[in-house]
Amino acid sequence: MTRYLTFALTKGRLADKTLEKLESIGITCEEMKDKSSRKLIFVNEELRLKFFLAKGPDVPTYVEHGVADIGVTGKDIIMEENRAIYEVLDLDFGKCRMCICGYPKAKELLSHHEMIRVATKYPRIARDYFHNKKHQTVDIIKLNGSIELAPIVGLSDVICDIVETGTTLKENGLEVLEEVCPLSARMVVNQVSMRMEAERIRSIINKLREKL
């Protein structure tokens, strides 16, 4: 019997587009539709599916392990895990930007190449753009919460954050000063399952991409 191929899609918004363009392809379940039930898989036997949901931090995880044979998370997510998977395919949803922003007086500062304090959620985006795009040394300090907040109180020179209005940075009086990459949902693969069940990926992504 065939064996079933295994979702991990990411809470919210960015599983209902997920499941939005895996329907426009065909693909169903109808159990997730229900926003009372308390189950964590959902199956569609017909077609040999399971679907879960988890936060997207921990959407490469379980495809690197095997737990899910495809994921879908955002692409900042992939460049901070730097998980052993593959990506396959930009869904096109999901954009925004990743990019270093604080007041307009810190520009100057990132046109040396002096040590400067840079607050963020993502240390391993903010490092490798830094010192391997830049090759300016930096002083990474990692946050969790508002980070908007931390040149404002004078924790660090510039931040480096998502950034998809960038209202809240011009409420606050800071701007997008560089841009470090575009962002957008993803989809990525298992190694393993992308030879095991090549075929059967291969068509799931060939037709999501002709959606495009």
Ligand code: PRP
Contents of the next structure:
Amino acid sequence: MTRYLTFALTKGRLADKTLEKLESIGITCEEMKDKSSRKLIFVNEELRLKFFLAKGPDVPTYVEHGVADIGVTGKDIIMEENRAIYEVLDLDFGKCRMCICGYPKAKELLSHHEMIRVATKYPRIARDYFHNKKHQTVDIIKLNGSIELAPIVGLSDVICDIVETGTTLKENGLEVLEEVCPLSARMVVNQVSMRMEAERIRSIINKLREKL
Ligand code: PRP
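What would the structure be for the form predicted in complex with the ligand, given that what you showed me was the form predicted on its own?
Time for the whole complex; same chain goes first.
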């Protein structure tokens, strides 16, 4: 009996987009379309596939441990988690940017190698950017959400955060000061699965690539 290939998807909008893409290459999961369902795991017996819904930052964990063969989550999360997994495909949706943002007057703090306070949900990305790219010593303050609040209330000088439309920044008088990197949804694969199930996984990657 063919073994199940298991997908770990990021709960929410990213999972919906991922399912749309998978559907375009003939991979469906009817069970998952019921929006009122609180089920977390779904099976397509015919294709021998399983899908589960996880929080974004947990997707690389499931994939590294091999309980999911394939995962789909944001590049931000993949960089921050830094797990031993293969990133195999840029899915070209969920596009946004990781940026250093703040009040316009904070811009000069970024050009003088001064010690500044950076609030972020992504301490690894922020540390890597300031230490390795800008050679600037910073004090990283880890927050879990509503990062834009930090410079407003005086917790930090700047933030390192995701910008999609820029609306949150604009409505709070903040702006993009520097761009760290572009982001989008990526497909990741467990390193052992990539060898053991090479044929099935490669075929999925290739079909998806053709749809990009
Ligand atoms: C993200 C991000 C920004 C916002 C950017 O937050 O952290 O706050 O979206 O989007 P925009 O540029 O289109 O305004 P999210 O809504 O995921 O919630 P969070 O504040 O809990 O991180």
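Predicted model, so just to flag it, every value in this text is computed and none were measured. Residue numbers count along the first chain shown, from 1. So that the term is clear: the rigid core is the largest set of C-alpha atoms that superpose within 1.5 Å between two forms.
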Query raised in the report: Core-aligned, is the CA shift for residue 39 between these two forms 2 angstroms or more?
Result: yes
